[in-house]
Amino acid sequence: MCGIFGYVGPRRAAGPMILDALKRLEYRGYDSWGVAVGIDGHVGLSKRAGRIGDAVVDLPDACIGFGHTRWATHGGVSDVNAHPHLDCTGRFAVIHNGIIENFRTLRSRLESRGHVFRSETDTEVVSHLIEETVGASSEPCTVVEAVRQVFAMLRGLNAVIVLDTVTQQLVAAKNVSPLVVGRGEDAAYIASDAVALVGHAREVHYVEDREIVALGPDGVQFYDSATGAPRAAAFVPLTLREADMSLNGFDHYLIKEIHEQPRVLRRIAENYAEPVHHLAELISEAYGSFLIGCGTSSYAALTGSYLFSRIARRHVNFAVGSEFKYQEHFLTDRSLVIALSQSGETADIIDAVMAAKRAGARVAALVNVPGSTLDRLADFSIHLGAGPEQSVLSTKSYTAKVAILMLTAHVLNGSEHVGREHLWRAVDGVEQALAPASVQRIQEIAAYMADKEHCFVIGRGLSYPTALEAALKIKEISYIHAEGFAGGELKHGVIALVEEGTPCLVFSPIDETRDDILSGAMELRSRGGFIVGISPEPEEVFDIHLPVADVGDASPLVGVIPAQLLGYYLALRRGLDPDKPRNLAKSVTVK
């Protein structure tokens, strides 16, 4: 959830290149943000709250450094509270990611002990332990060491990274929160993510739970977190490149996404029949199989579990990612847990597949990062091969997803040809659905919704989990409160809150539920709903029709992009960032 980039190597100016890499990590979500050098024995600190924007930072010439954005959990959004955060001394700076569960009962024996905090924070107790750890030791004591006394300590989901100024080096322990290491010509990094390494590392190594990493004057060394031995560690080449990251001419990166929707699908179709064949056969030896997933992913699951039950006629169990693990009892040897994400990273999936993995189930992910940890958890691995995602909001990776699925659900059928005929269509539909023609009408539907307060999205069978990821994309870049809703459900509450003039969009497929949702449309238009008729045909009860083609299977695929569109240009008509919602975060790393 918060961005991370260290640096040592022999280039001086180590701040300003720090800052810059935590500035693309800006769509992670933060809510401040610091960068600390090592200099003669001391650290060199700059840190504010609010957005990184275009802040510059005044630090002396140092050839190791490190930066961090936050995404506060523990104290308010504050200067003081802003990592990095140093111990008494001055010698040792932290940053870390993640929530130490224990952190009060360690911060109460460090007081009782004469440490002064400076902080709200649960990370400055990092600070003083390594500190203490450090000079209380007999004998001496090595920061690696004491890093490695110290993560131990710590109860919950962390990455932790102490910069040493007097050894010159970076020290770096974790559990389940992501890090990765990258070497480039002369110099060495890490970074909550991979998208900060490029431009800088020609080849990256993927943090292992069970390792401490150093990056120092004489390279990057590993040790095993138990014993403290050196232990080897293999790199990767880094295939991310600038032009991955770039905007290639969009205004935002959520359009820009939105936009590399059919290049995505029209991929999935010609090159997933061997992985998809091998997600079935898992189906069909499995003995129960469950489709989790968070937010977007979540929903991704949810039309998952409608695709296998309408095209194979087969029982798969849908479970939101975090509330898995209160129904793990049923889990055995013989199930099947496929995971989605789109970062690999999520705190309350990592949770889910350990538990998984503890029953004995055997996981499969759809994950959009390779290297990520539900990538190196899951014992098999569909890569959505989707491309950075850099706005905050999920889009080319939830279609990728659903594409994915709906091929596996053909594939079980054994109507493999009917399912890549359905995709074929779905390229076709969100390229028109993306048309200028299409556009524009979106863009008059959002000047009609811009100062409205409310909008209710449903649908039936198929379009239900669409009209629930309709709603989640409206609200969460909007700020307009949007809630989706299963058709049938009007009658059971949801019509009170119907108003002259609330918009109201209506998912209707040319399918077995038309006529049904039909109806609440109707209902919703009698207490003076405005109807927006998303359809590949208009009707009578519309009050504006977006016309999407009609695909088949694969509705969901064209379904939702007028969904994400709307989003956008709701968020413009709003004078909001489309990329950066506030208080929200790319990848949840924390629960």
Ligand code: M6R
Second form
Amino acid sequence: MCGIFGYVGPRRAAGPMILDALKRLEYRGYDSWGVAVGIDGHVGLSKRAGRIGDAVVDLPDACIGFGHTRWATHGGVSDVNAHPHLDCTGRFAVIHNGIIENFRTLRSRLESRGHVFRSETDTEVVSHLIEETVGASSEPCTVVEAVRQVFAMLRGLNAVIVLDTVTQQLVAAKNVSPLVVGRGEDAAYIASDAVALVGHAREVHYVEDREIVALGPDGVQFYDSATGAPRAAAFVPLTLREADMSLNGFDHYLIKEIHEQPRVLRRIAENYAEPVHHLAELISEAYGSFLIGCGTSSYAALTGSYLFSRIARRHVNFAVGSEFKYQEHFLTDRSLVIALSQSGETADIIDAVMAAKRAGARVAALVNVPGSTLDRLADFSIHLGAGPEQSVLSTKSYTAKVAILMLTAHVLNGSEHVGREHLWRAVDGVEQALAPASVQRIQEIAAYMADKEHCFVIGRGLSYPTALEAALKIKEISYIHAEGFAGGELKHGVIALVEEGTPCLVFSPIDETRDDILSGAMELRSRGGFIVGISPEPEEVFDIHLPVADVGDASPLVGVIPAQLLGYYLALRRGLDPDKPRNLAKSVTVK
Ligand code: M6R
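What would the structure be for the form predicted together with this ligand, rather than the form predicted alone?
Shown next: the complete complex, the earlier chain at its head.
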């Protein structure tokens, strides 16, 4: 959460360039934004609550500066709580991603020593601590050394950058929270996410937890955070392209990414034999495997658990990432944890993976962002290859994870050719679900549902996690209360909420769940529910039928598409921004 972008180089108009780069990072948080530039010992600052939109910065010319988009944790959404935060003298500015868990103690000590705080944020302690450490030392203390000492005082998962307007340096340190340094023609950059460096940097280095990085007039230097000694760091080419980041003629990233799914799945069907075999091998060698994920990734993980049991007759445990550490898993050096994450930065997943590694378990990752923290922590990673997912809603990375797990289950079962055939059918099925006639149907349903308050979604077996994911897609973007259920659970309580006209989505693929799910649909209809059936075949109980292809074990891949589209068109109907739902951010890097 929170987007960070910093620049040091020859361009004098650093401020507007930084603001522009921040727009690409807004999906990490859009409660407020701020830009600071360094001019001869003082800071030029522009910051405001709300989205960047058409904002312009009126800042003096400068060759160094940084910016921040905020997802608020400590301190409300206000101009004054927007980053950057200054020290008492105005020499230093600080931006930060994470939560400084011991900030209250640090703040009260600083206040007792006379420091005046302007904001309610945890971040501001860093500015004052840097000011003290640089100023109070009997020996001259460099800002690099000050950052090293101050960062060691902070508890929690944090990334911090300090702008020193005297030395004209940006100095950064991190613990788990991501930072990437970029080098271009004659300039250096630092960001929370490589996407912000596209069009600027040619090569990148993913900052390690044990590094302090300084960007300044002399280029980029790295230091050991334990000793302060200089250290070397390797850069790799930045492979993302400008074209991957554009809207390509679509109105929003969400609809663009929904439409990219046939291409993503086709690529997996064609190219993923080797990594899928390796994952299958790891699972068969392991004595206990666990699939973990958060949000949409957790539903992909749960789908995986069903797929392994159904196809490979193998029990692969499932746990929600944020709950994993609260269960006794008896993890050993023979266990395998398979962590699913689009961003590779979700704090609850990183936490769970680090705990698993401490227990000696092996870690495999299904991750979309190469170079992300999860990617680097894992013993083995499968890159989803879905391309940048810029809408806050996960879509193409979900179907990519499910496709890979489905193929892996078939490899374990010795029926790889069947898995591949189902996946190819799903590629066609997803294309059909995105065809104009299907989209028009969805738009009609969106018109019916737009003023409803509640919606229920049911599925059984393999379609149960699909129902959970469908409900999430609808609620997080349209703000309609949508609840997903295992179809059999309805009569244990939920059915009490169904009344005349309540929209109920029913997933009914042609599999062993069909008869039971249709009786559930009947029970809903008898209580007034308006039944939208997502199924290869029409049924009498459906008020509206959304046809999807019959694709065997790949049914979650085609089933979820109408729900993704429904979320999108409901958001449009309700006048909401489909790419930036309220209160959310793309990468959840706080616990
Ligand atoms: O990057 P990750 O896959 O680890 O993210 C997990 C969740 O934060 C994410 O799926 C979230 O639930 C999305 N808003 C779903 O659309």
